[in-house]
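Encoded as structure tokens, the following chain is the form predicted alone, with no partner shown.
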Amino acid sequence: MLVTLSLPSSTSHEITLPLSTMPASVSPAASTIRPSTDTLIRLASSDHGIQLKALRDVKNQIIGNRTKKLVYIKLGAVPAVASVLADALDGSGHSSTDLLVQSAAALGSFACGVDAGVRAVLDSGALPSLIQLLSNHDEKVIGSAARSLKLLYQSKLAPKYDLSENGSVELLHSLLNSENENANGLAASIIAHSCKASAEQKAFCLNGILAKLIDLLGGSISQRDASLESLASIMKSNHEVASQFVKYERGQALNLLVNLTNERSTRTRLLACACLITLRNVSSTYLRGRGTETKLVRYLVELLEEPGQVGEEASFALSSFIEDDEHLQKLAFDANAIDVLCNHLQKDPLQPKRLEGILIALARMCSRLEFCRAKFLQMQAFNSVSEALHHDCADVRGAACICMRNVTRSVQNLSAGFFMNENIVIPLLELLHDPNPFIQLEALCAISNIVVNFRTSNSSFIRWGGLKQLVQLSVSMDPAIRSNSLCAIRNLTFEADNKCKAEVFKELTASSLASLMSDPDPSVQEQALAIARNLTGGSLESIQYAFAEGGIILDAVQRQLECASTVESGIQGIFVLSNVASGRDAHKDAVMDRLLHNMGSGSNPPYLLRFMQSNDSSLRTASLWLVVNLASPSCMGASRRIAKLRKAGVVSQLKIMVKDPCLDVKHRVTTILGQYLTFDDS
């Protein structure tokens, strides 16, 4: 299963005041101040002068530092700076704008990159008293309480923004429309935030505020990037909303957008890169015969060499760009974006975020070409991916199994066992026991590209303990991780040995396997009637393996077939008899009586005879693969089944599909008649 990212929002960052509202100093003893309740006391002091040195003193010491962070969290410091915080509202004097900007600011950093903080900070009722902040007539007071009130909603657990509450339009207006550059980031931080369906996104663009981002595009390089940040969200996905900024003034704000891709600003060239981006999404139209689908790959890929957070979020834009379009991925692979990204991917060591963004980039190039495949394999960067796979941080785990999922797509290197090597396979089959499901998923797909057996032997991933783990997931309580672990089962036993089979089906058994294909999730039944059909072709001795225990997998694709949820399932099931049916006359026989087993009841026809009327061309070829067995000329009771599929209607109904549209199916229908002449002739 392939997983969509969109870019993110600018990255939280601790709240650095003016130089005003600081210290003169800070004593040595300031940095080794240990939380307690002394601070708790002390903010609560009727001293003003206290109650700012317990202000600075927290905020000092939990910037930059989560341990902290989380310690004054759980003493109750935050409701203690929210408290401060109100009580300095209702005051007046030189003290209280003091009080007010530094308990917005400490409240801020408590925000910053935890979302422990975030809750802390809602639950504590500060949200109301920062944005009463921003009507106060002190510009650091409203600097202040705009950064703050800004990490608070780059946050998901932020509230959005509600446009029907009263004053709420005007406020954000303001914001806008404001010479504090803070206030047109906090703006901007909020449109991003709340504009997440398409409803929200038309709401914003009713209320005037499209008109005045697009207003905004022209102002400083502040105002240029949050109006930039705002567009991104509220044209997502929305026809209606990208084509009025399309059309705005006969295209005066794309040619605007297109124009500041070329700015001095590596931040507003990769946010303007995001809009237009933004834009292509909702229709390539826009951008159609301007060659600016190759400008903006390029600007791209030189925007991965910059440092911080530009290079971090380019990654990631050119990954939303190029997912799932092999033209782009060949642009982009014409800018020589694979080298670029694997020259950073070796680089040692790498922040969490650009190492996740530059391996979901690489999986995005590596999903649909062999060449760009090939490419990456050759820039000796594969280690690399291995070693992620081991990362602390859980983003970076489930990048390196996406990434590692496209590139083990590689046909030419399956087939060279290039991906059977313990270190690739190991580190995989650890992550099926990781506690975020995602990366168990993308770990299972990996491994089920990994075990497609062409010509290398699977006994090592046995050994290993694969197949072990594979059948221990089979059962799990999640649908998805159950189909995704019999997908890899059913890789396992394509077109494998007798020695796997037997190793999987002692594994698996009999039982299990027929219990799967009655599971209540139809992917689930489709890949276990999958593993049956891999297990049952190819020799006699597979054949049998659909007679263990009683008859007990036939019997179950018996059941399936008579009511299949989905022609996918239907399909797998014919097959497994045609498998059956290629065997000897009693085997041939047990399929015809468990085929026919209702001819006599008047109720529905029998399920061969509606798959051979079905619309789909595949499950009318696969039924008609089933009748070639069946009727094969080279068994003595060929005749008397012959005979007995043509009293159930089956031979009136290959008549019919002699003019079927599909050629495949014309083919089979004309052999298999061919078959019915001789023996009438007979």
Second form
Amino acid sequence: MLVTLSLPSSTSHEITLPLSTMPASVSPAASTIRPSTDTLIRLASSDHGIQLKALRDVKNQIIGNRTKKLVYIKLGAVPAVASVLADALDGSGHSSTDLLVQSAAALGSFACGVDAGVRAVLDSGALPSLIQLLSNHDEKVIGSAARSLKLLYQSKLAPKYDLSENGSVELLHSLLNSENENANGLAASIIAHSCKASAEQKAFCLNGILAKLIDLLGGSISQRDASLESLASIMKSNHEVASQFVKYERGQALNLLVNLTNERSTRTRLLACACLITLRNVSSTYLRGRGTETKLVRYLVELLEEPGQVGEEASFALSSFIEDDEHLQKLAFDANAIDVLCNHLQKDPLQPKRLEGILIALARMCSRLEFCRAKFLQMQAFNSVSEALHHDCADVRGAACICMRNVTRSVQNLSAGFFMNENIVIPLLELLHDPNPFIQLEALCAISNIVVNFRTSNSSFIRWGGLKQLVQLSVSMDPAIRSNSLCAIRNLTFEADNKCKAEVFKELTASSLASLMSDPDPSVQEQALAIARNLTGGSLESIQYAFAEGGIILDAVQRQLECASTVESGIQGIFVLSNVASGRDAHKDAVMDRLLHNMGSGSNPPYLLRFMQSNDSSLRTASLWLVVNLASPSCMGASRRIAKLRKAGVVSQLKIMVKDPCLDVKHRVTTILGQYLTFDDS
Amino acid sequence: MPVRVVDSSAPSQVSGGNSGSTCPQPCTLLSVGQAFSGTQNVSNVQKDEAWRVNVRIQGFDLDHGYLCGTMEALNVPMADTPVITFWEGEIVDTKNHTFFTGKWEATLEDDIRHWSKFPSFSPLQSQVEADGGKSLDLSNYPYIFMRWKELYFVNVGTDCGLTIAGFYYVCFSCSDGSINGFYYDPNSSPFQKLELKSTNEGRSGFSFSSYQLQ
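For comparison with the form predicted alone, please write out the form predicted in complex with the partner chain.
Entire complex below, previous chain first.
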């Protein structure tokens, strides 16, 4: 779920045009008219009055009604309406004007939010006609065409605006210069749609559009707003264009932009903030030293309080700004963002878009900083997040899951068992079957955090069917689902008691765990190995899991270590062996045998030596813990194992590692050499 | 038994530009899941008393100089059961936290007085007295200094007759995982000593578990 900064202007939805003066007749209510071929006949009539009425009937039925749109599209209404438009373009007079207005509006409605409608409008060849209307002398016609084209250009199916086409640059300039706010809004839509790639952004700059946009920052309100939207599109992720903007007239454009954050119009303020955020995302140096970041955060938090679309979009802008940046999250915290967001969250009812925005903003706030999570939980708004997990709107459910995921990173609250609660866990378990795969994954991540339960037992989670579900997901076709479900099982087994481990092992089974260690996906392998590590850690009797079913888990670990595709797999695998080697003599000897088997195979350097020589200090450290445990003098067979390790070249390698740059490695080497000296008689 | 290594070299001071981190390096013996056991000496004028103590690390975030865990006190006279508390720790890394506490009613003098009770602190003392140790390079120092503050009782009420108003000055040895600490609370007996060793739950060696937050 991406949070973008391109803000639709206020007319991005269908509107009903005022009725023109036509002969009054009693019109049946739109809802009682059924789509039928009769409509097509009437649209093709030579009587303009009948055509006009048919257009209005169609338009009034399809506004906001996706089902009726699709029915009319199937009937072939779009080409019929396009034909009316084309004919009316050739005509003149008052009736032609009405036909132009209504046919343009109907086409816009078909294209609004429905891909099939966009395709039908484009296929009917109506686009050039609509563009032609922008040069009409009648403002109503221009307005109708501009609104409809704006709806069209909001769809990813719309063609990119071709600046190389004759007259297209001039048209864009004229739209920007126009006093008609629909024309300005259309220009912004066209630029936003056509400025995705860096080359496209550059093309708009080269054609004087950047300079025109900067110029219009001082224009009328709608020109200014359209310019701000367009500037954000042109500069997005583009160093070259952003740099041109910042340097323009020695920083005058940037100063103007910063000043616009103080404008009376809340919409302008928001768009100016969004533009500055775009600049900062290109390079944080652009806003440095001005206190702009602090002000931006404060303005956005203030804008959160605005009603309507501005308040709604402010939360998305804030989220985008503070994402992954602790410094900005701290600034937002200091500006009381969490209080404002939580106060809104607890208002009832909230429009889905606003709710989604608030949840995403809270999620970003709680992503990294514990004091933010603590503040959020203190505000007692967490129940609202749990309730949002049940929302009808998928975007809201998804946002609630992201929020849950980030808040459940709080170790303090995990330790207190705060989240292991059926009002939180059961809805998340249900979302594992959500039709939206993104939601499934986010719910899984939240569950994965919650089951890190430390002191309290995980029996409730198991009783609610959580373990069963995780095990089922471990064989999903989707590697991300497999990996994350295994991560959840890994977390479930962290410091788990014997009862929990036994339940996990019984449900997952040794053969399945062994098989997952060789999964084609490296992150699945890593998590499977980490589960084995956790199962074999803790109490001494846990080591038995490694030897279950004839030792298939140990064999699988061995195979993975021999061909470890990632450092993390190596670390987890070595720690499994290390945990086993921390047991009794028999356990240590079983590990030793496997090491020697690998060392004797001769085809590749033995993995233990390879890992000890790794560039990764964590892998070197892990391999040394294996040696520490094998050489532990508290067991009778220590001297025998040390002799074998020496023969295998391990002791020589250790001596090289005495001056390892990693302190942890150095300490373990010292420990092992000390143990070795205890037994060395040379 | 692991061999104790005493490293007498003092940490270097950072001069001018700093090309690498000066913060303590990670140590597997001070990571999540690791357990320690020992005693806390709670002697007062009337008697000598020591409680058995078990500590477990639950969270560890070196970047933010943060760790947390539980502390379990056994054979507490006023309690029928072991008393468990949850604590959060600050790692003295000169970036997030310095040797100066700056809160919990601990003055600079209290800080120096307590830190200097750790032999491993003496090479650092002069620099700490000068600037809290901000310019020290602790990245190769074999000890990690921390403050641990208990936040709440996990299994008993606040009326259990015990206090968690103070905090511990803590020194961890990276070589063998031993922990020493001194409890500071202006309203309690001074310098109650915490002495812990890394435990391995009956194993002949060390085992390690892990979790991964998403």
